[in-house]
Amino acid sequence: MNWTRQTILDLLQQALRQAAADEAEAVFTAQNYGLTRFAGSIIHQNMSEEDAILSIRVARGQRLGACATNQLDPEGIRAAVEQAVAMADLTEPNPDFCGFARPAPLDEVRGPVYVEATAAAGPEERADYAARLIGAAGRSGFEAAGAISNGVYVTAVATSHGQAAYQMETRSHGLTVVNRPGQAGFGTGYAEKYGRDFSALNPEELGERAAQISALNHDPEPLPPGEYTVVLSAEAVGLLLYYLSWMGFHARAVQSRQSFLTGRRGQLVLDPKLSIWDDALDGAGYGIPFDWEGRPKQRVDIIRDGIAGDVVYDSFTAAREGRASTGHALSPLRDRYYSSPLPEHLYMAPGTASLEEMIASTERGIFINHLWYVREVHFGKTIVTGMTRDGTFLIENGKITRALNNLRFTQSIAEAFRQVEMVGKDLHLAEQYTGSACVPALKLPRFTITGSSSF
């Protein structure tokens, strides 16, 4: 990837100078991404993608227009700017627009965001990773499917007021689903790992962990619907936390009175064992020090010891309350489904328990390794529905005794998080639809199971 800081900022300034508008904002994103997939313990796909996109937004008074292009020659940039200006002339004024970002100092992420080993890894390195993972699963007599990815990502924002922000970062990911030979889709075990350093993903550990789960996941039995004590893996907690944040942790949900936090600041809303915050500058997760409007990201304590704190804002939702943005505007390339400000760098405070201790303390309950096909049902009540997958087990007298059919659940996340028995001591980084979350495993005394599958 040949996009240097100066090259990109020069390109953004070129776009801004051409905007026949009162003010303008330009956002640049680029990626050089590689992916290797395998199934039946054989690599079957290798691909790479390199792209760069310029998004331009202009304001004529409070009329806004926007356009995005990956045609980055002078003619392509000029056409995109002209289209944005033309769109601004057609729109109604937005009373919440208070101007594009002005120069402001940006703090640095606490930890390395760019790892050369990740940037340099190509198909050979990913193939070696896959071979090591497949070998670890194969030593236990299992087949492995999954994917390995690594990439370099660049984000930059500039405004006509003089704000200029830039970051180049790396990300990598490994995941696997393991099963007995010839039984793809049945008796599976799942494991994943995310991180900036490709060399630290540890494929042997992933393959062994997924194989251990698959070894237990045989001859599953149904479970009657009802309320059960559950031990949730950190991966499962990460997905539930994402849905909780989407439904309740941002200003648009509060302002529209859809959030379960509306009017409850300072009140006990979750179990006192839980503290949840957003911090882009904590190097344990994925983060950049500015949002997609070029404004500095701030740490936001959303839940502290179970008590409701603040939610996240972009400039538009902040203007409605006469306050400053917390730096949580989303990418202009997000579809309308994700048009709200969102916490993209979530953390849940760890506790003191190991996963083994959670299971050992459970007289009768369920261990859930992985959640799948989760969908929202009711925003205000934070109700979601979904399925368990790749390892669901009955716990009896402190031990996993048998595998269960995949289960359907319908549950208010906030209600489930209001009573927490134990919090895991180890944090897991999980990438979600709009960012990342560092979370522990949880033991919950009540979780509603509404049905089960035939497998």
The other form holds:
Amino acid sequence: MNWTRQTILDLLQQALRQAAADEAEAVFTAQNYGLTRFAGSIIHQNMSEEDAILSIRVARGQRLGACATNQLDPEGIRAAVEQAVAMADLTEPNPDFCGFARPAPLDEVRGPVYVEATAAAGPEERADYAARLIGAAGRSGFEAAGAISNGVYVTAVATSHGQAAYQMETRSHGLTVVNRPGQAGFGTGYAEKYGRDFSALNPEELGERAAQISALNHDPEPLPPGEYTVVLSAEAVGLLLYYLSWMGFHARAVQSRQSFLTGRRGQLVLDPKLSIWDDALDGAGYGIPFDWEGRPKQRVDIIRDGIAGDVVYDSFTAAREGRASTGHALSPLRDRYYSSPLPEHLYMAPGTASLEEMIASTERGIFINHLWYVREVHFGKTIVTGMTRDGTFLIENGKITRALNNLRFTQSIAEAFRQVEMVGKDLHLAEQYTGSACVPALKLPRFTITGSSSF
Amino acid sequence: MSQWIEDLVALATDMGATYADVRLVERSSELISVWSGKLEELLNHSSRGLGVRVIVDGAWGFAGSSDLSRAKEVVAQAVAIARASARTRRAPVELAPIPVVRDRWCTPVRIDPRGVSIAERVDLLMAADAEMARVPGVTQRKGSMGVYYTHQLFASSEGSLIEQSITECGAGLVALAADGNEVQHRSYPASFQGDYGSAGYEYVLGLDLPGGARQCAEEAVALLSAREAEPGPTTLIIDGSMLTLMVHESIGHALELDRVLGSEASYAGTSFATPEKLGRLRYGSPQVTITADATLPHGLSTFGYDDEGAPARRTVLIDRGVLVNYLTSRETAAQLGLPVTGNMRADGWQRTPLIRMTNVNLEPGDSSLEEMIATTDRGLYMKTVNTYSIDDKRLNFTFSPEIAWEIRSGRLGDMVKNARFSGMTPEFWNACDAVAGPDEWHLWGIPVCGKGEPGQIVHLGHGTAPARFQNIQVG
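Got the form predicted on its own; any chance of the form predicted in complex with the partner chain too?
Every chain and every other molecule in the complex is listed next, the one we just looked at coming first.
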């Protein structure tokens, strides 16, 4: 693979030059990664993938056509460009199209985005990490399932107007669910870590942390439905924030009047302890300084001290309001479930509390370690339902006193975030369905439990 | 190319693989989306690559690449990955036997979508959009259509060589209504992008998008002023399109033998339907018979062979309520001494096959929607999937429809909104007391089912007819 900046930008220029169109945009995405899965403390799936995709979009007037291919030889590129042009000719003009990106300076992400150790690690290193994690869990009698991954990712955008953007980055992650096989009544424990540096994953720590949770998670009991105080792990907060963002933090939701932020700019909409923003340039996350249209990503303060600010825009939604894009267009190859634009680099401001302090300050409540199968119930009201898993515990008089069955919650996220008792001091990074979120743990006084499972 | 991939298989065995298979896959998709009268997405996406799966030292390795000039390196990479996997192995992987075949298979197609211009497809979506736009109060409209082609060559070290060409297409509509306080939507003919099948463009025409658009939009607007569903236990009659997801989430996923045996524990979870329950668990009432059938015409998971070369077949999973089989792979079938059901499928060349549903169906019964409503004193009739969530052992669930109507004294009454019901899987299926007959049975195609790490999306089908369930908790 040769995915250096000049090689890729030359490739994009080659595609752009062939486009018989008024203007054109070319996007390059590539990945070379490996993922090692284990279950029952043995590696059972182990893979690598190398792929590179060129997406070309052309405009003839306001008629748009697009084509993507992973055949990057001259013939493959020529065919893709011709297909895009042919498709443009078949369409009606899109009045929201205001031209592909013009040259604009791009800031760099504040922090390293490429770590050599991550790029260099192969199946042996991943197997070594998996074995170390399995060993750490196994020392306490636990069996581990999980995954270790590392990879190199390239994103580049060029337009016929001269914008040229490129980033090569690394990402890695490790996660595990452990349990105690053969011993009735023991439940699972979960731990995860994401980051650009494979060597910082610390598999032993992951295995031990998950084992500690599993050790507490025995002989769980049901809990009656009702409103409870909850301490949510940062992992759980990240997923809820992602859903809140998907339902409310983007122009398409506001313009269709679905977002809970519609018409609320400048009003107090969440607890004043909460500030939420999107910032692709913060090195703590998985930032890329440009969006999939090649436009600079701007920091967008969505919620500041509980008060509604702006939402994110791509060029199409921005054109409808006669304003500029904030640089939040999604990939043309995204899952069709997700509509552009969306925040892809979410942050929630940290507070001052440790997880231990949140638990110690709780007279009666629930600690939730991990969420599962969260789905929207009511888009406009930001109501979701989902299950807890891999460690749900009753807190009594400041201490975890017993394990609980996995619980079903049905809750408006915006409503839950309107009253926040404590905000964690530590931020946790996790990939979400699109992009990433870097968030703290939260203690919420009211969270609605609507049922429980039998384990 | 046949000789080429067989040479790659031979290279893998020369490098020490005791088993190897190679898949050369070309896939292309043509996706069109119309939002509120504007063509917002028109994307043609093609992808070609090579996936190599090997067993070395008793452990699995997989490598995939789109760079075919590096095919020999990809084989070597798969072998190296398998050797790394072997570091933690206990027993060597064993594969249940399947027939060695050299065969071709092709989706029967009446109207090849390649002969239908993009303009004609866009016109169809625009016509449906215009119908929705005629309904006052609709705030957003979406129509989408997808056509997928897959051409795959498969060769294994056991001597199989299989060529398959699969054509799939479908379409759907969504109408959205919002009044500032409330947001409601309706889909046609079903949610999850509509209805898809392995067939030609005749499948899209058969959906009659313009014909269904008006009612879809009118119901979205009407829902804004509908009453909330009353909470409490009641009788539910669930239409076929909504039952697809009940079958999918609480039966199909629960019976994937890899997750039953723990392979998905760290992500999708495990299953309550553990092996000691096979042949004994009363999963549902005698009305409930569930099959997996990759041979059904037009099914979105209908093919000749799965991605490890096992022939497509029909398998009874639940026989009149009793759990009698799982969805298996060669590896998991060997572990439990079960039949190979031909359910190993990969999301393209770049992913290793996993156990996936094919067309998993609730077999038709002998009732009818009309009869079920007429013999129900109080209850709800629910249509079209909205929300769905289930725990990581596939027991505790919540589902909600897009729309529901009250049933009072054997007749449909007022429309109600935001209905939601919860329960536990075996209790729910054991509460089924009637299933409509073959005339109301339809094989729905769902082009989005996720599983695995890295994530894999496959297309699959569910055949269902309306069914009735007693004493289900709403709210």
